[in-house]
Structure formats: C-alpha cells, structure tokens
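Starting off, we have a lone chain in the form predicted alone, written out as structure tokens.
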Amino acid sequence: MVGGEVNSDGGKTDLHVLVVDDSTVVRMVHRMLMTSLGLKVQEAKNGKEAVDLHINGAYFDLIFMDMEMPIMNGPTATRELRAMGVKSNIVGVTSCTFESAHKDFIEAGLNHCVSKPLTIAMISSFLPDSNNK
C-alpha cells in the first residue's frame, strides 16, 4: 500500500503525493518541485486514473487535482473519491481565476483550491509541520 511511512519515533518519513493533471509538462514541473521537497510522487493523467488508483488500493497523503481534464474532470473525481471514503487532503489546482469556479470545486470536497502555477512555498504550506522546514 502506498502512503506515509512512520519511523521508529512515530514521525512521518515519507509523504506520498498524487499529481492529477492532463498536461505532461505540468505533471513534470510539479513532480520536480515535489521531489525537491523529498516527497514521493505518483502521477495520473485524469480524474478517472486517480479514482482507479484508489479502487486498486493506493493511498496518498496529499492529492493535487487539476480542475479541467478530459475523461473525468477534477470536481467529478473529487466527489467520487470522497464518496469512496478517501480522507486524503485534496488540493484543487486550476488556471481558472473565477471565484465561482473555485467555490464549485471546493464544494466537490476539496480541502483547498489554488491557482496555477504551484510553487515550492505553496506546496510546502500543505505539508505537515515536520516536513515543512
């Protein structure tokens, strides 16, 4: 099973993150930023792939979910993940600047919603304090 591993003193040593975005370039950039923070990163090209990973038993501490993707968009995937009982922190990532779009995405079950591009500081703000140094 994928997920944060606990070391002998009870602290997290590895945080597993899922990056869900249809853009190869965006996934590559986000992976580089996250691995530079010591995060274990897996990628999905659309919401259906993210849902399928969870159906097959994967677990992630944190999910960065794009809003607009083919096959299954971010809000639909987020609703499905929440309906499946997924408790991971899900951060919506969008290029849309309309507050109403952010609100609709958050109502789908997000913990947070941010505008692209992600930065190391933005990513760090979603990590537990033990990893946010």
The other form holds:
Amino acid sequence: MVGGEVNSDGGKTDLHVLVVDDSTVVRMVHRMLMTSLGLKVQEAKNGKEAVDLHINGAYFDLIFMDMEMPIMNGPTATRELRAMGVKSNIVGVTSCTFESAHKDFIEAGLNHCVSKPLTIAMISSFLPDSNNK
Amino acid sequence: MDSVVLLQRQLVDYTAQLFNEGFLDDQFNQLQQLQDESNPDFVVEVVTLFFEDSERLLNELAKALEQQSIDYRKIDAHVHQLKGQQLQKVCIAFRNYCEERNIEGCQKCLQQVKNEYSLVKTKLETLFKLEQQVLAAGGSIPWPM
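Here we have the form predicted alone; I need the corresponding form predicted in complex with the partner chain.
Starting with the chain above, the whole complex follows.
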C-alpha cells in the first residue's frame, strides 16, 4: 500500500476540508475519499463560491482548489483568499501536466500543487500529523 | 457453485482486460475500496453520473459548434472538462483547434470523443452486468489484480 496505514482517529474528525471543483463527479469522488479518512467536507463549485464561504466566516484546515473553473478560476480565488488573510493550507489540483501552469498556480499562493486524480495517500500527506509535513 | 466461480473468473479476466487496454486505471481500484455496506452502489453511481455529465457536455459541444458565430472560448472550457487517459491526445488537439478557430478540426475531434465515450460506456456496462450476474448467482465481487 502506498503511504502506509491511515486510520480515522487522532483528531482527523475535527479537520474541515473544502473541495473546490466545477465537476460534480470530481467533487463526489473527492468527498468520498476524504470522508473515508474521517474528514469533514464542504464543497464549492468554483472559486467565487470558495471566496464567498470565507467572506461569510467559514474556516477550513485544508482547501483543495481546482485550477480551471468557470466564474472564478483557482489562481484568482487563491490570490483573493490570501489577500483576505486566509492562512489555510491550500493545495492546487490540476489536470494540466505543464510545469509552467503549476508554477503560475503556486505563485498565486498555494502551499502545494498536485495533479489529478487525488488519492487517499496524497490527501493523507497533507494532514497535520502526516510524516510528510 | 461452479457457475459462480466461472462468472467470477469472467469478471476478473474482463476487469484485467479493461486495465490492460487503458479503459480502467488505479482510480477505479480506489473507488471500489470506498464501496462498502453503507455505500454499496458507489462505483455504479459515480460512473453513471460521469456518463450523464459527459453526455450533457457532448451535447453542449455539438450545439456550440453549430452556432453561426462560434464561441471558441466556451468550447475550450467544455473540452477541459472531458476526462479520460485515452482522450488526452484528442483533447489537446481539440483545444489547439479551438485556438486556431478551426471548425473542421473541432468537429473531427468531437466525433472522436463521442466514439470513445460510447466505447467506454459499453465496456463499463458489460463490466457492471457481469458483477450483477455474480451477485445474482450468490457470489461476491473479487477485487481486481
């Protein structure tokens, strides 16, 4: 198994995660992956919804942000969140394999950038008590 | 009992074939691992939603390419949503044709995408039918290798 064993104890049920993606299928799959790890998951269909959630006082321990979305894309939403003072761990998720696209996204204020699809091992590596921190 | 074993064998072989041909990848394994008693139909639900979404997308693409004044940015945004390892090259070509405002190229790519989705849908429907047959015969679904 990649990444070793993962259990849903140790405070993981207190972690709130935001999944930002315009694809219903992707949100559904990512929600299931994260719920299986004991995480509390909220969804946003685009960057604007993600920003609006924060404007309305929401806080997330971890945000998975898709890159290309209608209305407001990942890089713009990330820049706005950072400008608002949001310090959460923001992980960019992209289907684009070009390094230049990753670089631009990272410069918008990401902590990490990964390629789709997300896996349980990948998600676990971003959790606070992961060895990869 | 023999018929169950035979069906299970067919299912394992067919699943392995789909992996070898690139119709399935490790993400399918991950989805299966998420399926349990509380979510017994998770894989079928995800795949069904995927094909419903894709059909809607392909219809919107076809409509967009029929317009008098084609909005290539809208088409490009739709193409971005297309998923699938085997479609990567076609999608790259599709997006390049959008940039060049090449309607014939776009239409050719759309047809390729439609053909590919139709093929994948047929293969997965066969897979799920086999799973149903195993369950109906009293067997359990073996994990793929």
